[in-house]
Amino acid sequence: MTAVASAPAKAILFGEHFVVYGKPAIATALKRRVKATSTMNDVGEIRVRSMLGYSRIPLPCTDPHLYEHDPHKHIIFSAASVMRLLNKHVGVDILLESDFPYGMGLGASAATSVATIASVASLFGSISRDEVFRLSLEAERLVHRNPSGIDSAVCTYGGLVLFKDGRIERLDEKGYDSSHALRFMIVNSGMMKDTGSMVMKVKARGESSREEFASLAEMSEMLTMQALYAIMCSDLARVGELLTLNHGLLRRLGVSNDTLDAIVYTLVKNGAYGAKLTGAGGGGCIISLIDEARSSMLFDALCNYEAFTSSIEDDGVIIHTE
């Protein structure tokens, strides 16, 4: 028996890193996709490949702590989680592949747990994209320790969405009107990011520049509340403002660094609304908001750099029959 799933990619618009201390952060599915391929075997553990290698683990997998050097950790965690939640004891192959980079700052981590619960789920029968969530929230915590939750729930549930006190929101059920999409690029810088690293970075600004810190974040609450108001009323032009003045905020966070800055400034003098960072920073992608019209110069520009478009993806984590 064979099950397939997918889950999008995800790129944070505003309120990275501060979303963790309680602020609201603004996120979009993005149309590239990771895929899990799930068939039982016959050898009592569960295997993992993907473009970060090969894993195996024998069954029960009970403790996280026996594999918490695997690459594939959360992977084996979530697809673990899954069989105890159905009391299944069989073996499982796990193929993932995905048409985004790893390690970018694109969610590839919670994508990969998403679709991973949700293929190995549906090898068994099915369960609730909320349950899907949840267990991919679990298996975050072991990649970032003290994730907001924001990457899984982006990844699981799609759409353009407002994270706020714990719950998330999509603005489409707020009365944004999808026909006004907004376009955006995102641009690889070719530097591997570590999340884990970038947040306890950030945590130790904090408890060293504890007023500093406040401030920005609460200029953090600001943009992304206005970024809010302007995507509701479909001003580009604001959201691209609050975009770049975002990235300058995370710049002072001490997140970003010369090569990002870079890409930004490249994205902005040739025509974008506006340009930063997304995801735990010092490396990873640039989003920038974009006119269609102007892809075309936009691509010339950075042809140095891997780069595709994409709208929001309203679709989350999806099974797919064969």
Ligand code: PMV
The other form holds:
Amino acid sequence: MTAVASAPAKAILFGEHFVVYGKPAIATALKRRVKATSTMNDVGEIRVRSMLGYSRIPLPCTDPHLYEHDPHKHIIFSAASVMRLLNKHVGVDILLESDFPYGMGLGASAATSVATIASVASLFGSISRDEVFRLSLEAERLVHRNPSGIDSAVCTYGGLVLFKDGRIERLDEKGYDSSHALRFMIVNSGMMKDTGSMVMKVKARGESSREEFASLAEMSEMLTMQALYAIMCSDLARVGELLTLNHGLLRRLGVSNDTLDAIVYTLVKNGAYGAKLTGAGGGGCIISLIDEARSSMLFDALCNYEAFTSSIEDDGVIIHTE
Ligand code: PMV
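Swap state to the form predicted together with this ligand from the form predicted on its own:
Full assembly next; the chain just shown is listed first.
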């Protein structure tokens, strides 16, 4: 028996890092997805295949320490925890296919765990989206110890969202008219980043320069709330300006580098409304708000980098019928 589910990529527009400390953030699901195909096997193992390679772990997989160095640890944990929840204990083969890069700040680890949880669950019955979110957040804790939950939330529920203190609010439910679709260009710096070590670096920075960290956190909150207002009014020029300001703030925090700064500069110089690094930083992707009419000029200016455009993806996790 086979079940298929998919979950979208995500990009944080405002407030990353400070969201870990309870400040608000705005993020969007993107029109790129990862698909998880789960099939029962009779060898009593969880077996995972993805672009990260191939893993096989015998059931019951109850102790994550036994597979803590496996690149698929969050997937094995996700599959094992959904089976525990549904009181099923059978071997499962999981195939993960993604049309967006891994380790680049687009939420691949959360999206793969969300898609896995939904597909394994639908082999046996179903679980609610809230359960998918909860289990994915537990799996994310294996990837880096203190996730805010924003990645799992966006990959589960989709849309353009405000996130604070573990709670998500979709902006279309607050009156945002998504027909004024924001158009994004996402540029991959090609530099892999490690969320866990960037989050630790920021924590150390907060401990060594408390006052400066507190004022950066205040600024991040102010930018996010001003951006929320600008998005609701569809004031694209203002949203873009705030994005670039947010990049400056993250640079000050120490999570940017020359390559990311150069991509932001190129985007803004070539007519993007604004641009910033997205996610943990240290590498990964840049997100920019653009006018569709300028996209070919922007692609040309950044021809040395992998790039794609996307509007807001309304759907979060989807169960596909085979
Ligand atoms: O780079 P990503 O996609 O792993 O995003 C990390 C976002 C942080 O705010 C830096 C951490 C978090 O858990 O919110």
